[in-house]
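As structure tokens, one chain now follows by itself in the form predicted alone.
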Amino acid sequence: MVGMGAMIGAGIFVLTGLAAEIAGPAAILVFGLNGVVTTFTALSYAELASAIPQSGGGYAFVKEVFAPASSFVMGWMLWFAYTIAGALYAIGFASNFVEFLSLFGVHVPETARLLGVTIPVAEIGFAVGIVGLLAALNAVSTSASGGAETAVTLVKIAILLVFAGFGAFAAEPGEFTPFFPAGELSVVPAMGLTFIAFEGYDLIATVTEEVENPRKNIPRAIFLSLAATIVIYLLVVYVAIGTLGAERLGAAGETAIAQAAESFMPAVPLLGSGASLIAFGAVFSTVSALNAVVLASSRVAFAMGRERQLPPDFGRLHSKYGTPFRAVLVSAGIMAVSVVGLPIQQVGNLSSLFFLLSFVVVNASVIRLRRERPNVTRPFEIPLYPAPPVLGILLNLVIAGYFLVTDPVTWGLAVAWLAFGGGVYLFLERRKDQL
């Protein structure tokens, strides 16, 4: 249900349209060959999280294959994309939120000015709110988080196929042709916007040692929320594309699942019509990731801590609540700071630039441990190796260099990001010397 839950947010609902604008009906397409891209990089955690059972993901096992310089790297980009992912679900919430509340006529004051400055305080105030109840809940109890993750991720994914089912009997096959519009190449830059839509997987790993046998059951949990999630991202697309249309879908843009379902869906029950159900779907969707992104950026954290790379305060388990207090409040804390100060399109570009570039340091990570500690204990294996984590550096590294292309400060500001990390871990390297 984490991995479920991060995987399936407000990516489905928002982004099926867009790539329907870039692909055509080829969009379905899209969706799979991402899964398939994904699939390459979670046969890699998978044998990781079974051979190293411990918590902090990627940046737990790139600890024990590389140098501490390069664990903390890993650590800092997976640190900052986790939360700045949190941010983006957060505004998600709060927008899918204002649309559902004035379906039923509740209007709020969505802008008010503040010194001659628009500020959206609906937006605002309901995406900080979402992220300290959400904080609250995972500092008193793992447990409790936990439980709630998996009755919202339920929700949404019973929403998701009650929409393809009433789908599955208006779409028309014909909607998908002429199937490549735009050019076989389009699928490209289709796939780098919607990459994100599979990020979520890898959150997993990092509570592992919350987990029982943790060698068996974090890459079962993978693998059944991986393929899960393909499915049903290929249903709603199926059903998106064969009952509006690919120009229409493209059109519609970040709402084209409302419009669709509003074609074809009957009214529901307390709801009433089908675009209602799909934006009461979208909310649960964002709390449900937004909540699985509390778990994993507190987790990194707390690995780092431990491994004093970050305060080790960080690092600390609290006496009563048994959770890592002081590192869920500073990764929540961060998340609203970053609702209300920055430019939050080009930092979730800059979140998912990082995703990328952790999933090529996951795949080599494998290669080298292969290499290096070849008896290590490994429950798991990839089935042929080394092609699967090869083809994992290789095709996150296109992806990563889609946005190289196109949006060139995004690097620029990664760039940034790393140079201010490389200035936190001397100082913290000299106070290690110090101490």
Second form
Amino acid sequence: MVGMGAMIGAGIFVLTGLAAEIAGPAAILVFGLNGVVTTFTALSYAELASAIPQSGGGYAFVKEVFAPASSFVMGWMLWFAYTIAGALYAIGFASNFVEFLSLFGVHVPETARLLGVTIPVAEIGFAVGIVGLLAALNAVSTSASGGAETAVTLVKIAILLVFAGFGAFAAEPGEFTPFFPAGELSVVPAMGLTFIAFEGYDLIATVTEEVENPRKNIPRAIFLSLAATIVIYLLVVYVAIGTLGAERLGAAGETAIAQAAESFMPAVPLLGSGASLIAFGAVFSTVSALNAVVLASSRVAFAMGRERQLPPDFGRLHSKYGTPFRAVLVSAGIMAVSVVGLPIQQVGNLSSLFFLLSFVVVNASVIRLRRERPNVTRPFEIPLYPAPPVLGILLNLVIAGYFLVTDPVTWGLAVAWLAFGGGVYLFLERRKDQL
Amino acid sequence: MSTGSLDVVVAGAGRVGLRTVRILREYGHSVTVVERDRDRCEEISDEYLATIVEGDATHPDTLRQANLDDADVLAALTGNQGANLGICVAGTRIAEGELRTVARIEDEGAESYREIVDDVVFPEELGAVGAANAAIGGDVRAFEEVAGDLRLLEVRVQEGAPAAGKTLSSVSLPRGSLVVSDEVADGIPRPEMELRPGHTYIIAAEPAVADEVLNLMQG
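Mind sharing the form predicted in complex with the partner chain? What's above is the form predicted alone.
Now the full complex is given, and it begins with the chain already shown.
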């Protein structure tokens, strides 16, 4: 449920508008195709999770299959992908929270001018605030994360189904023509941006040890949550485009779903308008997704610290709180900096890019494990091997490569982060040799 | 020891090997098993304990698949002493990095085997201690014999570990664990006792929290 918890909800609330802005009504195709592409990688995750009983997700698998240098790169990319995803959810939370407040007539001063530049202070303040709050919770308590996850996920699904249910009557197929206002190729960059909405099954693989009969249930959980996510996403995107139209959806950006809801939701007792229910859903989803990635990113950093691939402090529990304190704080720090320093599209692109690249490595791990260690027991085997992992690698690379055309800045940032990682790795290796 | 989590290869997951794997997992290490018997492999796979290489560990091609290059320890625990020594020797040759080797043996000539492997285990000896304890039926029991759901661990506190230099009262040990005694065993520790680096403490822990305890004590 954790995987679905992170996957469902936040991604769709935050990214639908952004995808519509780029690709128009074809946004629905964007989400569908992304579902297909991730299915290949999901197969790889299922095979690896069944063969390698380690919690820690992609990083643990790659560590098992590749030499230490490669597993460092994988951990480094995945850690960043999660922290940046956190930044995305934090921004998404903030704008939806402002939207939610305004539905109740509370208007926050949205922007301020500083040094001649207009800055959305309220949103950045809320975003940094929520990162700080959740980081503090996860830093001092190990129970902040688990437990309520299942209930939270069900609430999110329920809200999305309510949205889809009411919207289905209001949606007009006419809004879908022209289908490709920005050309067929605009689908690819939109896929890149929204890819992050499907990152959840890496999370399922990070908590494998806590699942009953994991050998059977992990692959099942991966496929079930992927299928459910694709279905719900398609419904919601259909309704959103069908009611508000792609253009207005795009203009609404990360609050698109909430604004679409305003156009058709009936009044609900207690809450006033039905739209506030959806806006509440958006706020709620982004918080729970943010919590999940704070947890996930700190777990990756913690695992790397345990393997001495980050300074050992990252791999230590706090003596008072019993949490991976340093890992949580540093991850949250990176999130906060990204929130302040980067625009939302950049954040989405960057996170997606790193997920794409790390999924390439995961697919490659399947192939390498099969080749070099054929005797390893694989309770789940990918059907039609080797086609799915090979397709997974190719498609992920195509989407990742397309960023070079549309958003070279993202690649620049990515290369900078990887170069910084290379420096950290060399430094740690040298220090190990001295000991 | 105590460089975070270890990568351990266990060759032979019979009665001794399987229990060893379970305990290693409780302490938070990652384990790869090499086991010949298919049914046994299924069983371990269901328990979700380790990556499993199905095959004969005495065959180099099989052993190679256990990824010895990245492993820290190779423990050969099959019921055959000769095979265990052979596996350790082959493993040392295959591995590119440094590899500690542990072999299970069948007789008491332990010292002479140390030239070939780093450590030996003689499970029958431990079993005999337990059998003797049970036969006497007294209240005094050997350390190794604490079975069931509680582990008694002798843990040396490492320099720079989260709990090093802290007093017991300022460290929150996980629920289900208890510091029982200092190395010198001169009394039950008080809350103000300091956990001094380099000193050894006896800690009782439930299996589920053993790895957390070790993380706090050893970093």
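Basically, rigid core = biggest C-alpha set you can superpose within 1.5 Å across the two forms. Computed from a predicted structure; not experimentally measured. Positions refer to the first chain, counted from 1.
L29: CA moves 2 Å or more between the two forms after rigid-core fitting.
After superposition on the rigid core, the Cα atom of E307 is displaced by less than 2 Å between the two forms. Fitting the two forms on the rigid core leaves the C-alpha of G86 displaced by under 2 angstroms between the two forms.
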